[in-house]
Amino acid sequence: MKAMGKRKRRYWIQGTLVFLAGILFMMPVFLIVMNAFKSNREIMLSFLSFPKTLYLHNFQEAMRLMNFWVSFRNTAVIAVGTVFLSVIVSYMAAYGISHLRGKFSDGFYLFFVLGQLVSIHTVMVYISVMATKFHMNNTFWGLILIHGGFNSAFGVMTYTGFLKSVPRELEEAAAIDGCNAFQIMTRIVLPLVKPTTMTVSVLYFLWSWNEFLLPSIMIGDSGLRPLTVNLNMFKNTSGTEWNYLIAGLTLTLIPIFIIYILAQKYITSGMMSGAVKS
């Protein structure tokens, strides 16, 4: 009984600490949403106080100034295109690496993993020169290619760990039944890595949706700008229109929250699957 009491007390302490940590991490989001309903004067006077009234004009004006629905479409096209390209490249590369033997497998795997160590900021000048030379500026496909290239390193690392645990007997049985290599890869093995695919897809989407630096450099046409770039328009030389900026930021966060909540269980299970190695 005494041991059971100690165990329950430990669980309560752990639960309380996790709850407090959750509140701490969610506090910035709560403050952003709360201040989205304030006028600019209220925000400047007290950022931490609750709004006196729900000032909805912020959202209307932010959507108008940002050209919200056009920017939303642009962001969605870039994000979905990035997910599609990145998943295909990551999976095919990881499948090949997992079937190589000896040093070739380790060498290619290390090559892709090293891509995780290269920050996009360190090669931004070279990317800008390349984008100009190949006419990739002011195009969605240019952003998708570059995003996909940088994201693939993480995808290969995640997929490879899981693919190495897939029994070879399963693929051999499919080959005996008449499946070629492409059919085995797409019809037999791909359904087995669904949790990993969901994980990398959601993460690719979030990274692409939140990206600011690359679109701000490559996209100059106002009709092609994503949400993150148009949010920057509320900052000017005379100051920052905080009420519009925060309202626009809140609108931008809504799709991310919805997708993350819906796919949370897949993210957790996919990361656990990717950690398994044969």
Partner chain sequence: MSSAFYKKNTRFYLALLIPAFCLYCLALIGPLFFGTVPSSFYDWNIIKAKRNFTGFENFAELIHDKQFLTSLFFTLKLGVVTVTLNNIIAFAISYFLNENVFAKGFTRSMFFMPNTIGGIMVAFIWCFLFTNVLPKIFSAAGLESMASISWFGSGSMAFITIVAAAVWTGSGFLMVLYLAGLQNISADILEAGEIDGCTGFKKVILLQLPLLMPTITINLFVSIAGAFKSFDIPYAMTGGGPAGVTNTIALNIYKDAFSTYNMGYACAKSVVLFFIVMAITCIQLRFTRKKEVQL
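Alternate state requested, the form predicted in complex with the partner chain (shown: the form predicted alone):
A lone chain is what you will see next.
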């Protein structure tokens, strides 16, 4: 009986402590979103109080100053393009690797996995040179192609792992029924690996939404800049007008929040599998 009481007490005490720590962890995000609805004077007065009125002027002004809709569209185009290209390319390669036999298969797998050792920072200098040479600067396709290259290491690894669990008998049965290799890949196996496709797409989307370095190198045209680059410039030009800055920041974060709430399961599992296999 006594032990039960002790256990119960621990359940609540430890739980409360770790829950409060979690709230503290989320505090920065709360503060940003909350203060985005206040005028600069109100922020200066008290950053902790709830906004007295729903002050939307910040958002209007931030949208105007940041050229928000244009850069939102740019980011969305880049992100969606990256997801499509990277998913298709990684699935194809992983499917090929898992169906080739012997040394070939292992060799190619290793080739793609080792690519994760090359970080973008070690090649960014030459990518900028190359981008100028191949007229990839100020184009979305150039950025999407490079993103695709960097993403495929992760995608190939994740898909290959999952494809191992797809029973071969299924594919063989389909072959007997007259499906050719391409049909088996797209009509039989692709629907089966849907969870992986979800995981990989969500992560690709988040990564390219958050990406800053590559677009800042490759895209100079103000009409083509994505949100992250615009946000950074906005910060450098209007240093102290925090009410506009955090309103712009909040707008940029909203899609991330939405995706996190909807697809949290895929995000954590995907990142974990990526880390564990490398």
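Here the rigid core means the biggest group of C-alpha atoms that line up within 1.5 Å when the two forms are laid on top of each other. Positions refer to the first chain, counted from 1. Please read all numbers here as calculations on a predicted model, not as lab measurements.
- Query: When the two forms are laid on each other by their rigid core, does F50 show a Cα shift of 2 Å or more between the two forms?
  - Reply: F50 C-alpha, core-superposed: shift of 2 Å or more.
- Message: Once the core is superposed between the two forms, does W69 show a C-alpha displacement of at least 2 Å?
- Response: Superposed on the core, W69 moves its C-alpha less than 2 Å between the two forms.
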